[in-house]
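In structure tokens, one chain follows: the form predicted alone.
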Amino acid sequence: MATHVNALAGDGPGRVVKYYKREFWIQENQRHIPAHYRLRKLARVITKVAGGRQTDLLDVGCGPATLMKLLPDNISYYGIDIAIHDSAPNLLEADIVDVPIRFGRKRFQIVVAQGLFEYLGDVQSRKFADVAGILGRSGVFLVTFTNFGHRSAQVAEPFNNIQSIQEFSRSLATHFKVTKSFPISHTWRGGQPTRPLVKSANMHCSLNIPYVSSRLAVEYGFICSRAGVSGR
């Protein structure tokens, strides 16, 4: 069930944060087995960031690990999720609300968190710190967050972290250097694009459009590096 974001105006830091557990996500993750638009666009960005170099990538909140199938061979994929469907050496089942984000002692050139932080209401800062701790010196953190300022923003029932893009960006900047932010897509009615022409146009455009993106961008992506590290 989804609720319009205006209905949550009374929501605040004093609320009780509800976290859905494995029995919910083992079913919910089935919806993400086909690669949707957002994941395909993210794969394009990741491929560009890796630049053909041999790269270890960690997908935090990986679900059914659909992203793995969209990446080139030079990217070694690892995933963490609360509900892993098919066990594999490169996949780790863990509830990151309760335990730190880590994969053994590995460090990663790219860490991805796509559609995750909307569910991490009162642990957001701690999870940013976890990611910073496993990111290689020249590593990149690629994270997405819903634009709750969209004219038709909808809030899914499991969301427990409702904030503006500006607030999210400021929190992110306390742990990382944000090198770029960009809309994942623009749509009038909200939700990811479904029509072929609209999907194609959005897939190849990542521009922040003044006065437009703030109201029509469905979601934003952020490309970050470790704070205090210059270059990549």
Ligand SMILES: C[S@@+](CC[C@H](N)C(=O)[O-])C[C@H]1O[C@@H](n2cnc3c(N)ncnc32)[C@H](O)[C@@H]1O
The other form holds:
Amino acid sequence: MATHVNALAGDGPGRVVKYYKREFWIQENQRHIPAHYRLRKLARVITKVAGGRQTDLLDVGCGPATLMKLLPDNISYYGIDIAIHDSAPNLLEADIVDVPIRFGRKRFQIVVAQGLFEYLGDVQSRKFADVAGILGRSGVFLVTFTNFGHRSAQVAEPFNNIQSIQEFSRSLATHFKVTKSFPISHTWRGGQPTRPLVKSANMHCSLNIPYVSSRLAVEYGFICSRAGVSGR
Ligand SMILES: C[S@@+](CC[C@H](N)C(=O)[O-])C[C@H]1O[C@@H](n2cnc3c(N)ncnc32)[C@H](O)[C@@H]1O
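Okay, that's the form predicted alone, but what's the structure of the form predicted in complex with this ligand?
In what comes next, the whole complex appears, and the chain from above leads the way.
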């Protein structure tokens, strides 16, 4: 596993980044139609961030837009994905490796990117800049990233952007003010929690536990605001 991680890491010359395209994702995303653990946990965080206010939210890499069904009515949901399943006016099909992340001329109070940046190889920094450009003045960017330092990190075949959580966080900080980072779940075997008790414990705990989280946190969430803007 470690060899695989090392082989993919870094930006050196000769690094070949393979991107999976629509024909792959339209099939793969069938698996994300039922709401999985991370979507449910992030829906709670988003609901809290929106705080009951009328909020426009853009979900980048929205897949089958399952998150939309988990959010309260005060959040107007928009989604972008390379493979949109059921077309709708609030969903845009676009390959964001090739085109900027944007939805017409709209600006958003919340932009979410869950389980996406693992697939954005050498365009990560450019995509952070795109998001910074469409965030409203007091907007919030909520992004997740896999902890490849997990004792049993699961490296999926299409991942092309392997790096440590510290590197990811440093890169984020060049575009945003990172206001909070938190483990989305801790599991011994890696992968999202599946057992009801483990799920329930993780759903309510987002604590960074010294020495433990670095090896057992499966993914981290980051709450970011626009650099140079304070408060909501
Ligand atoms: C692992 S899935 C995550 C889906 C959803 N956000 C979730 O958390 O369940 C990654 C998503 O990113 C989308 N994606 C991958 N590459 C993309 C690209 N170049 N442009 C737009 N979307 C892309 C895929 O279609 C897929 O929906």
